[in-house]
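Just one chain follows, in the form predicted on its own, and it is written as structure tokens.
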Amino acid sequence: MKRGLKTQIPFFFMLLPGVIVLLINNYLPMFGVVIAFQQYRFKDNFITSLLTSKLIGFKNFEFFFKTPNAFTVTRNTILYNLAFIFLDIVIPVAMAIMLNELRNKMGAKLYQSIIFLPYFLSWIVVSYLAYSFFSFENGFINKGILGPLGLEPANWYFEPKYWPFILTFFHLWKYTGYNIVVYLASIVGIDGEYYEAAVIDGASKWQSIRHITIPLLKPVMIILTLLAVGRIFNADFGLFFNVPKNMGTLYPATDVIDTYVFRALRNSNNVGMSAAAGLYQAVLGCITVFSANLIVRKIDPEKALF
């Protein structure tokens, strides 16, 4: 064992910078979890405030759950993320397979680049793009489509019923390109001999995809799903805050835990309640990812994340 450790010492030194960054960024801030159980009051500096603030137990959690919107924001967060998890598997996998099957590889790379481009755009830019489409007076949909057809313009920013579809569309528009790259890289890594053997056996293109490509993509799909499940109680703040323009009339359909906590912190400066909501998200996310991983382990241990 000592000989093995000596031979591995250079690798431990190579690992050291990453471990130090992980400790500083991910583990040291965890001491701040105590704020969720305090009546936090700022005094001189953060450490002094942390040590001198009064402990109040679970009162911050009670305050969060007694607010009238606690159920709504939790429901919205979970339902949106469930829809995103499902669509972020089905659509990118289908598009990655289609791009891989294109004979014109230059065309495939061009399509991939075009689809990938929105991933690099800020949600601020996307919000103004959305506004150019959905503005009541000058929006392209009202002025350029509904108006010429003689239809009444829709007041998009005052009608919550439209926004589950709008937000889902913009999520897919922004992230599908990134997910396609991940699945396309996995498809490219599949040994070509599988497909050659399938052709010799008389398999059609669809049969090759069904019995070779999709089964070999399952490990990647499961890992990405487990990681997404771990964040099922966290929402994309930029999407839910910027795209709907933080319109109060849309809160029943667009308000999620992250946006609700942000507004609570900005309006009431209640740091303890915000920390309680963050801890609530983290604990439930941890429980869901462990539960999902346990289910996968029961079905197929080799595909489990840990």
Partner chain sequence: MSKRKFRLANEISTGSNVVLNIIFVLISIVCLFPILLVIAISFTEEKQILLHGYNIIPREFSIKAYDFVLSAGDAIMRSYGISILVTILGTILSMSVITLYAYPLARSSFRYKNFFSFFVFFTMIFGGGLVPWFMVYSQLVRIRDTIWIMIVPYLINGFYVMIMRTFIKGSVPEALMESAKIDGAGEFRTFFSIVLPLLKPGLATIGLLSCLGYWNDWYLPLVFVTKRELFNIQYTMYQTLSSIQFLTSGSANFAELGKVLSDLPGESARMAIAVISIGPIIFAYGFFQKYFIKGLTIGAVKG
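Take the two forms, find the largest set of C-alpha atoms that superpose within 1.5 Å, and that set is the rigid core. Keep in mind it's a predicted model, so treat the numbers as computed, not measured. Positions refer to the first chain, counted from 1. What changes on going to the form predicted together with its partner chain:
The Cα shift for Phe65 between the two forms, taken after rigid core superposition, is smaller than 2 angstroms. Relative to the superposed rigid core, the position of the CA of Ser268 differs between the two forms by 2 Å or more. In this overlay on the rigid core, Lys245 has a C-alpha that sits less than 2 Å away from its partner position between the two forms.
Show the same protein again, this time as the form predicted together with its partner chain rather than the form predicted on its own.
Coming up is the bare chain, nothing alongside it.
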């Protein structure tokens, strides 16, 4: 046994740097969720502060749920994620099938590269792109489209009603190429003999897509969807914080749990409530991930996350 343990020692050395980073960056904050139940007072360092701060039970949560924001941000987070989950299946699957059918393979490669490109830009750059469209004074839409048509310029950054569409557009713009890669890989992996048999039986293109491609893509679609459902309480902070430029007038349509938690900490310095809102999100998220994973494991144990 002792000899056996000795063979394991080099492995421990290899794991060490990663373990240290995970402890600091992930596990210490997990224990730090106690803050949500405390009236946090700083003393010497984070750990002694945690040990000496007064426990106040669920006061911070009460405070958070009494604000009307709790409902708004939860609703926004869920609704946007539902829309994204639906569109992230329909659009990329359709595009992947279409790309796969193109007869000019060089063209297909080029289109795929172009659609994938936005994935590589940061949300800050995307917020610049959005600004160049929607700026009131100089924006392309006001000056380049509405102006010449004789229409009134719109004050995009002050009108919440436009933003569900704008945010959805930029989400799709950035991630569709990424999702296509995943689905295209599955389509390419489908055995050509199925299609050959379909052709012999006189099936049309539509029929072979409906009865071969889509059913064979179903497992991937289901699993990606369930994993996304598991993250339904986590919003894409970059999108919701940067693209609407953190404009207060737009909050009814753009504020999500993550941006709310961030502002509560940074702008109002409300440590307790911010921690409570963050923990509320983490616990709900954890429950949904576990449930989603349970379902994935029922369908295909190989694809389960754990």
